[in-house]
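Only one chain comes next, encoded as structure tokens, the form predicted on its own.
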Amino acid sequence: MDERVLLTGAQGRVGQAILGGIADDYEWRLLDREPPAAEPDHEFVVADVTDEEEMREAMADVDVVVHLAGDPRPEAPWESVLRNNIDGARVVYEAAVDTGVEKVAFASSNHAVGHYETERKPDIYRKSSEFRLDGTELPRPSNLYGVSKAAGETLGRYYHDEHDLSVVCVRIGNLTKGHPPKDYERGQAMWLSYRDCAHLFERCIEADYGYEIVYGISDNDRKYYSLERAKEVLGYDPQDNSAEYTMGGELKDDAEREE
């Protein structure tokens, strides 16, 4: 695998959760606004999304962008999602096709559609409800945070239509390591294990596609998000499934996922 692939926001969880299966796989350019606290093991910048120059300079022989930086708060303000998340994703885009990357892999979240469950919770977040969604339908942001991630979306869109940018909008869910989260329903049935993360973007990396929106959970039995797209289009498999877990985070034995 020889691509170049700049990671942004390297340092954050969903960085790490990439890092953590598949550093080895590719020729990293990290990036994100503070400094390592130790020696990283990839070329490292130091850089802000919402800068034009330092994001062109950060993009230099670069095939691939995994872009994950912005201000992750579902509480974050008008003021910062606006700066971080909305303008910081328009000079990302701008900065890929200025300098001929060929793919973005953007991180968006599943508060870009959370607006589906209000009338339908908890029955939603249940192995009997049969309701999906699957990436064709409109974002309902559940906050401003999701506001910033449609807007994402959307810009990701028009990149493509405009410029033949590759695009792939990961609607991310609930990461967590080791375990789903621990007595919340919603949680695990939006569960995506850290194994699962590091796979599905490495199909983002790899895969062929135009402009695609998925869903990033893993094969939970109880989920509302539909898998379908990300299987068919990126060659996703996941491996991992909350109902292997008990509401604590024990691993079920072999009788308890039986029942």
Second form
Number of protein chains: 2
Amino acid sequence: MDERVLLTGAQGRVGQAILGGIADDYEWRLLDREPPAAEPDHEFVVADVTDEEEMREAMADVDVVVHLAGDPRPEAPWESVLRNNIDGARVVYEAAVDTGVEKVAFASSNHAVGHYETERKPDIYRKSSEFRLDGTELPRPSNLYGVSKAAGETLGRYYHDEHDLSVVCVRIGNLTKGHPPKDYERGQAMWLSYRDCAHLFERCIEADYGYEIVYGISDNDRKYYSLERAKEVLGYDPQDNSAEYTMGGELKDDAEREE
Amino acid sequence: MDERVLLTGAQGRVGQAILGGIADDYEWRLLDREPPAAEPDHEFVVADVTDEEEMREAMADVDVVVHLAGDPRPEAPWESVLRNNIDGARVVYEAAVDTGVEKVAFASSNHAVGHYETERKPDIYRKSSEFRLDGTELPRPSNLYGVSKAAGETLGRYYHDEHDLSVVCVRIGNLTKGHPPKDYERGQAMWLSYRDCAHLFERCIEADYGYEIVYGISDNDRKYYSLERAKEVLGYDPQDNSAEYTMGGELKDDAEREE
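Coords for the form predicted in complex with a further copy of the same chain, given the form predicted on its own:
Full complex below, order starting with the chain above.
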């Protein structure tokens, strides 16, 4: 309860999944470019992550930053990801160093490595496939958004090596509420339940690490991302598995298919 | 002689090393942001690599692009490398795809992986050290310039995977004219002679490849960068070795110490 956590992009989907699970466990400072949609339960700062001064102010007395803000669209145009995602990450790391923040958890993406699937799909999405990415591989982005996320990871490496900031990059899979996407093998392979998402970021706030790249997915039978590093370094203990929803035809019809 | 090669940043040090060795072997189109310092021996275009339209025009009828342009200072400020190096690389790859260029050789840098040396130096610079980087490792930039070069590599991976552009990223070591830097073990470990530099880029123009990251150094006894990939894929056959200059005290006094 004593840790103060700045959550950037608090009103986005990942932010809502995190707050849905661990809102009561920390002293949150929520940050978003847009004013709160409803009366917020926590301190709320309206700021742009590319504004150095605003970000330094937002990090006053903060222990951990969970940095989710940025343009979340896989099809986002280059100028937007260049400024909001790449420069935004740099501003966040720099402000974290300047203000004495201990750790930054950076929301990276499956799109940073999306092209590993090319020529391997759809086999790669199936339980029978032994193929695994473990976070030591070079990026192979599937779009310019993925390029921007890979750049955010590299920036994190630099701020760790140069300034001793603890940084964990979470390559988030397919976060959907309630149940995994229907009729979408890729989404089932990289499903991240809201419950596991909140738990994973709780581990990013709590654990000790230097610099890490981990995959953020549930313990899906179909997975081709290794969870070993997240389990070993962070103590991640996922509870969900998309196979439990997609076998036996139990999946509900209102499945949202989201990134 | 029939290949037309666009050389961006032609008036920089790497460009001069390349032209010093293979100026007569190709039909060059030189490009620089600054007008030619002297009457040029080749077609010369004054353009900024961040200008999409200028770059598309500069690539008309071009087979290969050797992309050296950018802010070359290891201590360059972020806004400069963000625009000139990261965005500049994106513009070059994009224009290459748009205009049907076959290959892009991208000048990356030892600074993309400089922090692998931390806690390993100075042993890593010595002949007795077995440590090798081979281009499969994740970046560990030593500065924001290095971050920008790593981002240029990732962009190249994306344009290769997505658009089938052939891309080779050359992590250039310490290029100095005449002889290796004196009293500077790191510089001797990653020395690249002008002769080997010109030959290496000749191989980048000639060889067949998909996407590659190679190290651009001479065959130095002190090396901690593997040359295997450059030899195997490009047919690189370096002639120089900094040890030949630095043993027996033969090194001249006017050694320039350059990046």
